[in-house]
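Starting off, we have a lone chain in the form predicted alone, written out as structure tokens.
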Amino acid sequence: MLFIQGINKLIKQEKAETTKVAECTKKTEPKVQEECENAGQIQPKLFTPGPLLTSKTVKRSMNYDYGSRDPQFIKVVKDIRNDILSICEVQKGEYECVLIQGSGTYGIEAALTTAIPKTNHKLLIIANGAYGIRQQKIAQYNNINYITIDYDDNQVVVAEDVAKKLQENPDVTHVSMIHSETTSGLINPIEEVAKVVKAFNQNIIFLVDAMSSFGAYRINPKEAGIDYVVASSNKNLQGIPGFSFAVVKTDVLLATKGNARSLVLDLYDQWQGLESNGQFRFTPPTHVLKATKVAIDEYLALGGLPARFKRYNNNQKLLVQKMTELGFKLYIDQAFQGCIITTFLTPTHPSFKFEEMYNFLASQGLVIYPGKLTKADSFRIGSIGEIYEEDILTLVKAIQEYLKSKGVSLPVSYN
């Protein structure tokens, strides 16, 4: 009882304690500021799928430290486990938000080897990119029994092809597919897919790795029929990198005590710990946990996913008519592209190299994702984090100064 009314005590505090925050981040970012100004180190503009741009406030919630064990820090974990679910549509108790420490892979690998049991399972892995066949890697270091689905990396999946695996493989147990497919961009129907797996079997669990659609393309999981939806801090709720969570239908959790292969990994014990006194098992990262309320608090406050959707899918609707505009080709077919990012094709011209585009760019303090996933010869701008439309002409604008200065001519040429 006595701890009950601490931890009241000091929630009570907080907004005190967030103003103190406040105004000690006021007076000590000027000079940190002038420090990385000092030292050439500007913040450039990320056009990334995550990690990416974050806000000021954001990143001023960091100059703050939490024991993992206070009350506070215990209050802002649950309050994110909420939102989470909030964001989701669902309620705790049909559904349960467990946070890990670690990137989204290590989500992904969480709940993979924590919904399949050690024996007589089959796992369906719908692959159209690398995700896809990261999580074949995860199921062969963890000996899970799986089968594929593999499409071209610019192919969309099909839900009728899943219902013909599943015909042809009646005993398998688990699905697992990518929606927001970063290695080209686009949006995979996990809507249509759920609804044939269950169709099919209601009892096959389905998991989806939304790390980069999750606060941004609406996933109502209750809805659609969806066991698993795993996502990460550092996408589009415009976190910091350092945990992913999973947002789990509750039974289908209750089930898979005893399953995991990991210790650190098992996302059944990491929900009990989180149930049973609001903590980690093992020491979280509480500056990023912070950070990712902030952000997710100023998610919320500008209008929750569907704002958030209209700002990416604005900066993605003009960044593709002023590339193609440049004479840039898509990679992919409009009808599947998401407002993530984009993928476009490199043009033949002798003097473009993208290396040295890259270069040009980030010297102009404006950031894009090196190198390429798909099996093109291509290059990828993302549209997410706190970019707006003003942002992406001048990284167009400065795109434009690049090829003139190689005297490639416009527009681009592909032989």
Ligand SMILES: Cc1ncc(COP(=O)(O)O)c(C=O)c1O
Given for the second form:
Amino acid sequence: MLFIQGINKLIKQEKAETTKVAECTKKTEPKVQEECENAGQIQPKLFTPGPLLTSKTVKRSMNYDYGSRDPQFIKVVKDIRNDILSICEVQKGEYECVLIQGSGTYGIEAALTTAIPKTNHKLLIIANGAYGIRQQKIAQYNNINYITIDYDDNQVVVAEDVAKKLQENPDVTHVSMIHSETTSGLINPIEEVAKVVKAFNQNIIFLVDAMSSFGAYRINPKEAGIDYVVASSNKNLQGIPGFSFAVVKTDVLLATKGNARSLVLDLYDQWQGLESNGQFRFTPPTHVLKATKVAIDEYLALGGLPARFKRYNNNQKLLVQKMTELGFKLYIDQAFQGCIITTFLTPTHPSFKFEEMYNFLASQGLVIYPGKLTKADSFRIGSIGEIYEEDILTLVKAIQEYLKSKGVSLPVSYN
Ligand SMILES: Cc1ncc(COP(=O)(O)O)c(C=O)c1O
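Mind giving me the form predicted together with this ligand, seeing as the form predicted alone was just shown?
To see the whole picture, the full complex is given below, headed by that same chain.
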């Protein structure tokens, strides 16, 4: 009875708060919009892999200041942690969700430096792009003993290579890799690698950077044999940048007390804080958390992971179809291509200049992304965030207009 009364009170509070927010928004939004328009600011379409375009309701939900000890805010944190576990199809107690302030890299550094003890360790980093290289940098900064498998950024990770490396290095204690390599847009076979790692030695801890795949690609860490899955608020969940999270196998996390090299990036301590009073140890990004909870609610209401994958996949397929009709070449083999971001090779026509095309598109409120490859000249177009088929068609039409304005004949050429 008391429990039901408590729930009713919470629902009442939530309703009152929603009304308060709606009233507030009604008063402030026209003013904010007017100010933005006066300053010539129109919300551009971001064809980028994060920060990305969020929904209006997500943006609006930040129009309220929470205190970090407010029970309603503590509930937001709790709900996000539970939602993330349910997206991974795991139960609390077998896996834990730890939220931590900062962008995705903070989450990766927190996971690596909490997972790996200060002595008696050897990390294998599997890299096929900038984010694998970033992990190597993290290892260097934190005196982590590591070895690598380095692929070119258009090559997919091969599980047999990992098995071979482990045989050559039986003292490896941790293995880490990227799921969706945002550098190129390819998807690595994390399940196959997990199988090889755990078959070699069940005690090896396996970490996955799922920054740009989480929420669109199914990852069940329990089923796959993954100990850490790390992602952030502002990718496929379409929340606001400002925190990252790790889904960690409970008994693995329990064994990491005292491992961390840094106070703020201590994932174990952060977890202990969240467990003991539901709060972040240090000032939480309150607006970001509230808005991301709204984003997760929208995500779930719209059909969750399968629906998000479907929309992104449709966007990406349409993009590739339209861009290849213009003659653009893709950087990676389509067998490994993900639906998050696509890398196109820069045409060699002397009048084609990426910077010019970027500015031409940006002037029409269409923001794309430069390439990040070490070797080939390229540019990238993201298909995630509040982006729909009609936006893809608008973008490709604008690209065609740019080509026409520069006298680049179609299809575009490569020497
Ligand atoms: C695969 C991957 N890992 C790590 C990161 C780093 O995240 P952040 O830039 O939020 O620190 C990103 C960012 O796009 C990413 O795509």
